[in-house]
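We begin with a single chain expressed as structure tokens, specifically the form predicted alone.
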Amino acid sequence: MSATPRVPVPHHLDEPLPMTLPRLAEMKRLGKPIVMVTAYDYPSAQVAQLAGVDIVLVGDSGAMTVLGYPSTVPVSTEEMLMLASAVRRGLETPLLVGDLPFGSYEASDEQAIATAQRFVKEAGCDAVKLERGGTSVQRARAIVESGIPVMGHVGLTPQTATALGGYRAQGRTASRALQVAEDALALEEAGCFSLVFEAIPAAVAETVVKRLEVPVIGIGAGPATDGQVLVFHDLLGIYDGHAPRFAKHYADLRSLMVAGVAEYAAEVRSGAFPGPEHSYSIDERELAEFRAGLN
């Protein structure tokens, strides 16, 4: 008896499925850690895609890591949209979240909705992120009710770090920890599909996470959150600015990049580059005819 021929599995069935809000909620329910990274351009988006992360955040941290600003505050909506659009072109399956920059959503619900719509319509984001509790809770609710998913952000919120006493951990006193918890619960109640906890004591984060139904992504908030996020340029050792305590370097690409460019410069100056293998040829007869035509 001849063997039954093996039916090939369609290629697309082997490919990772696009991340969705229901899938994120299911990951929390099953206790499957969620992986999020930031990205600010097409190449870094491709890296995140190939690495198999779940969520990519076009963070306003790009103001510092790629645009050279001293903080996240100066970056404009247009600049963030440009970065987000580039990331969208390099991304397929991860959920794409765009950070609403400082000054683009605080004034009114109408402003918040209009800005969020631009991130979805012009940059192709799947969701947006905003910082803080307080009035941001109402802004989040308005954006959610307009049909756009929102990720909240509590603890250390860089856009308002000055008001928090600088770039330092939040929730280290009972009163401040209660404020973090209240902000988180209010944002969940407003309809946020997920929250970021930044620079919060691990024990505080663990306590609050147990009271939340939505996935919590931590950055400097300990291991009890439902997932983790790191800045692309921090985890790969590209950015030479201040590295927060919670950042872990998984590579030192900056040193490799400097060494590579320095070697290139040395070869140009010595005449070693370009070599014959880097040049194009022309048929000798064509070359002779070309030279004759110049006389």
Second form
Amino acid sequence: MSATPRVPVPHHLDEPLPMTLPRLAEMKRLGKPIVMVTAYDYPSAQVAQLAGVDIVLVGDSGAMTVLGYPSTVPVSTEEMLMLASAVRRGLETPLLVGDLPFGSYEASDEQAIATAQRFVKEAGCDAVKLERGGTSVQRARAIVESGIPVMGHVGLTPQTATALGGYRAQGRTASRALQVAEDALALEEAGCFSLVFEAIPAAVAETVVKRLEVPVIGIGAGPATDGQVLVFHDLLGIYDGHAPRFAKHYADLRSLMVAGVAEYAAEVRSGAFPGPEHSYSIDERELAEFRAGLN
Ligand code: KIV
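Beyond the form predicted alone, can we have the form predicted in complex with ligand KIV?
Whole complex next, starting from this chain.
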């Protein structure tokens, strides 16, 4: 029996398609889980690209994971733009979302639009994210009306963690859960294309997700959301700060990195590095002439 000849698939048809807002909406409709991860520089963006994630967020968590601040509050727009620009250079197909840092969008619609425009024009982001309901709903509406897609973020909103009583799960009483639902519905009504639910009970997330049409990406919000997001440095075990309950570690890169640098240090000290294979040679006569020329 002759085998059916296989038609070679052109390479470009194998490549992932660029992620778009309609494709995300379609993923929700089809029940296809959406994978989002944070990235803060060129190599982490390349890793996210190669791993085939759908959305990359340049999260203000980068304030802590790569800039060493004690919280997300101090990071500036300039710093976030530098991180986002580096991510842009390492990324092709995932949707790139830039996190508007604390203090860069709350004061007025004009401030919010101007900051969002910088993330799009200067860093090449496809969309921006902002935190909270309340006055952020109007800021989200203004940015969307200016033509920039917005992702909302409710539940635990680290930029205002102090007002929430610290880094703790939200929506654990009926009235607080109703507040989370109200914020989420208001952000959807304001035009957000997607929402992040952070650190809320799984049953609350499941109930609210059913009321929403836009895709919901969860972090510490259980399995019923339309997708999941983790912080790059948490999931790979690079960050040594406090890891929340929801931060699953898929690798322990920090130990590998320390071991690698420690081995390098030991080899420099013992003289084992660099070896001949890491050094350049020069023709003997050229060397002799060079040495003679020095006298
Ligand atoms: O800054 C960040 O990394 C985030 C995610 C946790 C959603 O906002």
